[in-house]
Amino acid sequence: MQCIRARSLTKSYGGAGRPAVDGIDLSVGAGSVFGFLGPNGAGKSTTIKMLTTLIRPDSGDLSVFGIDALRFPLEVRRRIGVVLQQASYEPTLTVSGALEKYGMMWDVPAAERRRRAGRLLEEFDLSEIRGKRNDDLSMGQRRRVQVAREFMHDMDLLFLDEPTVGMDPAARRALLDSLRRRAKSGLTIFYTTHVLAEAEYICDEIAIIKGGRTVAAGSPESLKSRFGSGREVRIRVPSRDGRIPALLGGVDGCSVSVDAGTEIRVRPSGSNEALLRVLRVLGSHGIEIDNLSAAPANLEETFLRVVEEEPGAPGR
């Protein structure tokens, strides 16, 4: 089942330039963690905000769990939660009064706001702060309470943009793990982050625009294969040799580096040809290899890869 469906949505915001959202299109499936990452003024926050209603394109279709988002936003954002980049709190509530409050809001009742914020409080650890006031917590627990007050209420797709920001490394694992689970269970999520490892750890699809536009869309692995050709490839050598350096500086196709004399260090640029030319390189001029071996790709590199190669139009 398809939880978003955007078909060439645009969105202008005047002037002479051009749109910031330049007929995007995307398909997010229910239950799945969607990675939606782009540079910045890539588009991404225009995109969202015509994702959550808040704006309305230009042009385009846009439907959420089959509701036409156009014509029914209000349908549309009943069942959504959104945690947007900048930060919002209540500076004198408590931890505990901020999800009070937040259940408040949606109509949910006094009993069921009491048992959903203690299994919240302990859910993203913060029990032992629940009494302290907002204004008095650190930027990363305030991150943790704005994304623990979305699960106050019952919704189907949430959007989290840049939900780690401040976070130390064993709060921001705690609280992907976290949402894995609740993706598990059939919460969609669409996540936005400029960390490529929390994209690569969460995401089960993700889409990279640039300038407004749809680079490229896949599952992390898929966009590693497609993108990743340029992958670091090691190669050791059993002792130092000066004439390394200068006998492949002028191979064609990759950039190579030698670290202590005894590592060499070749990125392709394109095809694996150019490695194969280190090799014979390497070889015509007796140089011993003791090892080989291609450093996996990552999502980082794919992802700059694509920006790097990939046309776009400004955005924001």
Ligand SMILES: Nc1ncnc2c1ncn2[C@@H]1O[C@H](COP(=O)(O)OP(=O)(O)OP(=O)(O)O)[C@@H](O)[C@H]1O
Second form
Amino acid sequence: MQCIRARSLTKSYGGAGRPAVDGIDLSVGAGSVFGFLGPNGAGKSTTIKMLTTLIRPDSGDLSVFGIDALRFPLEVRRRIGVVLQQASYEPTLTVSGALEKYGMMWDVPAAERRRRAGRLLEEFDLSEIRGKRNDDLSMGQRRRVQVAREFMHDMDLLFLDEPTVGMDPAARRALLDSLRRRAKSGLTIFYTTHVLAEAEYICDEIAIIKGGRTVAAGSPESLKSRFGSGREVRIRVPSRDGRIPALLGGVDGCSVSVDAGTEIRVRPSGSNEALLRVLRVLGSHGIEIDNLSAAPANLEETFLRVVEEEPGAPGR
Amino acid sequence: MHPVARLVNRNLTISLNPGFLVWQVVFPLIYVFVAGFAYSSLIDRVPFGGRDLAYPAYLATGMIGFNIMNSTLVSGVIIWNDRRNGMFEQIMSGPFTRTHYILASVLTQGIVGLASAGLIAGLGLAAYYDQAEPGLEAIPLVVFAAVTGSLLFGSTASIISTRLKTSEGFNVMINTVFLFFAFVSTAFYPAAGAPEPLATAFYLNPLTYLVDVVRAGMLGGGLTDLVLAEMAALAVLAAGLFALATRLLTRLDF
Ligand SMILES: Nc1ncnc2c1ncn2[C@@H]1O[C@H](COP(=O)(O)OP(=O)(O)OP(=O)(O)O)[C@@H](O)[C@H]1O
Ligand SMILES: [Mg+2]
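Starting from the form predicted alone, produce the coordinates for the form predicted in complex with this ligand.
What follows is the whole complex; the chain from before opens it.
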């Protein structure tokens, strides 16, 4: 079942000019963790604001839970949780006071509010600072309160726009694990981050956008195998050999760089056959190989490649 | 609970902090009891409605109007703080509409306005009770003043909150508005006796209308033509500014 279905969403700020979001299609399955990646200014937050009905797209269609979100935004908002990129907090309230007040705003009954607040203070390691005013918190603490607060109410879909910014490694890991747990019990999560290891850790599906357009989409595995094949292979030879640059310069299908020492870097541009040709050339000239290594494809590398190579919107 | 009631609950919780209470209750009472009696040696009697009033009674009733303005300007600032602290966007991404938000902010201002009018009327009683001549119309008049005053000044603060972008600009604007409203008015001193351009300026200020209405109710000035005109002006200004504030808030972008 589809939880979010967006067709050709577009949004320009200030009317004219280059659109911040330029015809994005999205389809997010219920119960999945959907990673939404892209460089700074790609249009991620703008898209999230449209999906959460904070701003209206200039054009396009959007349905969330099968509800037409442009016509019935309140119906959608009643069932979603939103942690925006921008910090939000009640400066004069204490940490536990802020959680409870937020629960009240969502009409959670008083006894249930206290129970949830207590549990979330534990889960997000906030018990020690429960009596501190939000004004006096560190940036990472404030972010933890903001994320924890969102779990005061029930929801079917949660948007998180770079939730882990400012969090320490333990807090990050705790959040990711708790998101995984919640996703297992049916929550759909729409997740944005620049830390690709996070996306790799929790996302089932990923879309990479650039210049307001989708440039790649699929499961992390499929993206890695699609874009990670051209990864660099490093060949180490026992001693420096002046012939190597000339010998390998003529091999088709890859780019080769030889450093001043003994390392040759081969970057096949298509299939891995070019690598075989390199090895054959080296062998036929009696050049021995000490070591051969390929960095495993990771999402970060894939991301960098996609963002580097795919055009996105013109002029970006 | 209705969404508007939940937002009012939240607005009251975040604004009722010790600083707010000192500003809303302690300062006005210091004015009433310290300034009121200290100035009595300089200002003996104040002419009002065909009789002479003791200055403390004149000032105390002026402070009721002043406090309505003061407290609702402050509660109008909630919108500014919500924008600055990210809470406006957060609330708007939750189970609320802009209409809920606007109604809640008006109601909060109205409640704060009524409460502070009541507080100063009650706690300042000692300063004016021997001069008070509350007729039947006293309570409706003070309630009318509190409601229209809250709308008017609350909307003014909301308009400033939605138009300005920097904290400096916002603070300068709020303070200028506050100073003009507070001191170019009849809250502290009568217009009669002030030099001419100033005396006219007093009557270009809605706080003057507000305190005149309060005094008409509390001190038995009666519903003169002037007071009736002032009530009409208050109602029109409140409605107009509220409409403008709502319009601006509805269009506010994220
Ligand atoms: N309120 C605004 N007014 C004008 N332009 C805006 C506004 N918000 C965003 N933009 C522009 O829209 C584009 C997309 O911004 P957006 O915030 O959606 O990017 P993002 O992908 O979330 O970036 P980041 O990773 O930095 O958070 C950018 O070029 C940005 O300058
Ligand atoms: Mg962003």
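This structure is a prediction, so every number in the text was calculated from the model and none was measured. Throughout, rigid core stands for the largest set of C-alpha atoms superposing within 1.5 Å between the two forms. Residue numbers count along the first chain shown, from 1.
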property	result
Val237 C-alpha shift between these two forms of 2 Å or more, rigid core reference	yes
Core-aligned C-alpha movement of Ile289 between these two forms, 2 Å or more	yes
Core-aligned C-alpha movement of Val278 between these two forms, 2 Å or more	yes
